[in-house]
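Next up: a single chain in structure tokens, the form predicted alone.
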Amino acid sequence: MSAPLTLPDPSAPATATPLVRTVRIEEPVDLLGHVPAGVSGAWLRHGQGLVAVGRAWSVRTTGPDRFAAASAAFRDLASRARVDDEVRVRTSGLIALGSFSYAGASERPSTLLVPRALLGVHDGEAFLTVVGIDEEPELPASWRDLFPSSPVDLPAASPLELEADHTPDEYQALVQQAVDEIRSGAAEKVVLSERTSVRTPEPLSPALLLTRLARAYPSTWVYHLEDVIGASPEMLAQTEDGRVFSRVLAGSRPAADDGELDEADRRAFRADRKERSEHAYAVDSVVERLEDLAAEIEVSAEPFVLRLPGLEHLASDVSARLHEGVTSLDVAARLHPSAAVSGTPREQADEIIARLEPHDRGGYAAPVGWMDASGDGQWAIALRMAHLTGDRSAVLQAGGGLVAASDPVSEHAEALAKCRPMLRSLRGDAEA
């Protein structure tokens, strides 16, 4: 096991001081028409969130520890800050951008970002956030100044370049790999995924693809930050005024042509015995890692049908309240990685995907989001997403969860399915 790693901003000192000033933006803002070609971190969600610019405060850690070694370097952060807030709303003020990466032994770092400025809507109201370390921040003379307008959309010039890991009777035999070894009581469920390395004919604009996902998929949680972009409908842990929210997805079913099933397959669907164990797994999970850390908690009565384009999950909501001092990274750490992403028990399953998956998963299915001063935030699941790897390239990232009865064939259909928002956001078009 490797030792946790704290590798701070060389531009901070550790003794910084951040100051940090919020002002309100009278005007309405239409946020995605305002995601710059230098965009350094956003989240995004039926129109609002936040929008960043700039790096005035960073860490980066590694190893087991990482979620805590990262959320107290912010917290001795934040414990110095001087804030002048004027609209004190919920993601105003000082906040952390972040991004963790999905194992302790991941040779890609996890961070945790302070921006030099955030534009940023809650529930209609606009406003600024700029941040100096040691130093006041300067206003600028109009928000425009840092936040132009989103770079002007064009089709692509040419098809993409893919290629998977595998061919699809590798990947399928993977599975059947997995499913044995489930049969055989080496686990009871497992999430293996399959990577596609994407070249694209021009030079890849993460404020593009931000603004196409958000536009598309308006009510999944989009996100970026450092090599990960995506469009996550998975909340992992959700923070506010002593509660969690999480809402916890597992069990999958493409539907034709970015549309939806009809309501016999949808039923069928509800109903089916492999869905819903799947789908049982990670909320037992959740439920299970959430019981330190919380007390009254709230599970849906019966999982529901989240309806995406191309795409259906049995979801549940799972709330809680926090016991005192329980920060929102406190319950992405404990909750990661969830039987959604990983499998039942953790343990084992993790050791099967490492052995069937050749990759590191860098920052697929770990936690990416936000937290503030006082350590509420949201945390989702990377999902629906691909790293970032060069000026033309990236590498895409999806899978499913495995059980005794799974398929192999619709088991890959379901990855190449999940693909698909990705796809479309680096085509610039409808074709995926």
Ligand SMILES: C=C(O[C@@H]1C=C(C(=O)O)C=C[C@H]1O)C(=O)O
The other form holds:
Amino acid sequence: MSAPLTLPDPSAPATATPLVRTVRIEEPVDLLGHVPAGVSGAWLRHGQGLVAVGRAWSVRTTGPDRFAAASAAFRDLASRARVDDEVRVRTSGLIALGSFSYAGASERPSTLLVPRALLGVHDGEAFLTVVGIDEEPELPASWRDLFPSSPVDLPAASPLELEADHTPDEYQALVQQAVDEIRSGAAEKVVLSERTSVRTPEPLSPALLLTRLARAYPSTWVYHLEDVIGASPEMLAQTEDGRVFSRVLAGSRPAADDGELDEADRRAFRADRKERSEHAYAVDSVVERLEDLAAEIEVSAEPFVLRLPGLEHLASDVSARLHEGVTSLDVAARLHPSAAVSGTPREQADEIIARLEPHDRGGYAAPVGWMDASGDGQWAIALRMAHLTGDRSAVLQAGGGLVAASDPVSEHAEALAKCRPMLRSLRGDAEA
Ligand SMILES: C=C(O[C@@H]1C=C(C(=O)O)C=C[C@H]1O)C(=O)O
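Would you mind giving the form predicted together with this ligand, to go alongside the form predicted alone above?
All chains and molecules follow, beginning with the one already shown.
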């Protein structure tokens, strides 16, 4: 295995001292109304969270130890931090946003980044954090100077140009090949995915995409850092006060956008043997690995149905008491990739994925989130996402779990349904 490569930002020497100041904003703040055009990162849910501008410090890592290397660099930075925080809520003070790559062999670096400034809302309380490296951070006269209003949402200009890596027939043949390998005993579950390249008529605006995603999918964790952007329904590792929470999704079906779903229909989905087995692999993968880091693990007695616009998932919540000193990123690193995004057994599934998927997954299906100086934080799985690849180009990626009973046509439909949140936000309309 290659040694991990750690690339600290050249502007931040190893002795860098972060000076952090968080001040309360007395007036109510509509966070989604203040995602500025130059946003450098974001984490949004139910209208709360963090919006970032600039970069005070960052570390980039690659290789199988990319999590540990990034974690060590941030811990080192945090040990020197001087923090003046009058708000003292979960997301105030020294915060790093992060996006990791799916594979240890990926060429795309994983990043932890401390922004120059963060606008935050937590439990209705608004605040501004500013960070200086080796110098006092400057507080602006008004928080609006750093976080002006979000770009104005214009109606869609003209249609997107879309090109999937495969034709529907080709993708279904790949699914069939994976299913055949599963039937022959090579693995029990494999999560295969498809990429769709998009060209847009107008330059892409991460700020606009974020506000659209957060407004249309308020219950998801909407994220952006570096080249990834999306609206994830799946929480890999959330820690607070010595406890860890993980929401495992596996087993999906397209659903109506609104209107109440027939209860009998939903019961049938929950009872479906194929969906349940797909789901069980994912839950087991999380529970087994959590055992190394936590005790008193509790799992939802029965999977519940998580409803999103256009899609439903079987979901289980897992919680546990963390062993002393274990950080949110330690948990994310241990759980990644769970069988919700790789398969079972993990090594065999990842081998099949690397063979059948034509491209490196980059940040797709990998941890994305934030962490504070104590190591507490939230790491979602970067799903329902795009890689921003150019001024007017992005690559969407989505897939689904395959077991011996999977059907290529419905799997293809599921992968397409999972692209809809990003397609809709790219188009700026309700149709996708
Ligand atoms: C792989 C994706 O989603 C994952 C796979 C699911 C499934 O197979 O049912 C459901 C949710 C996610 O864990 C994706 O969105 O691309």
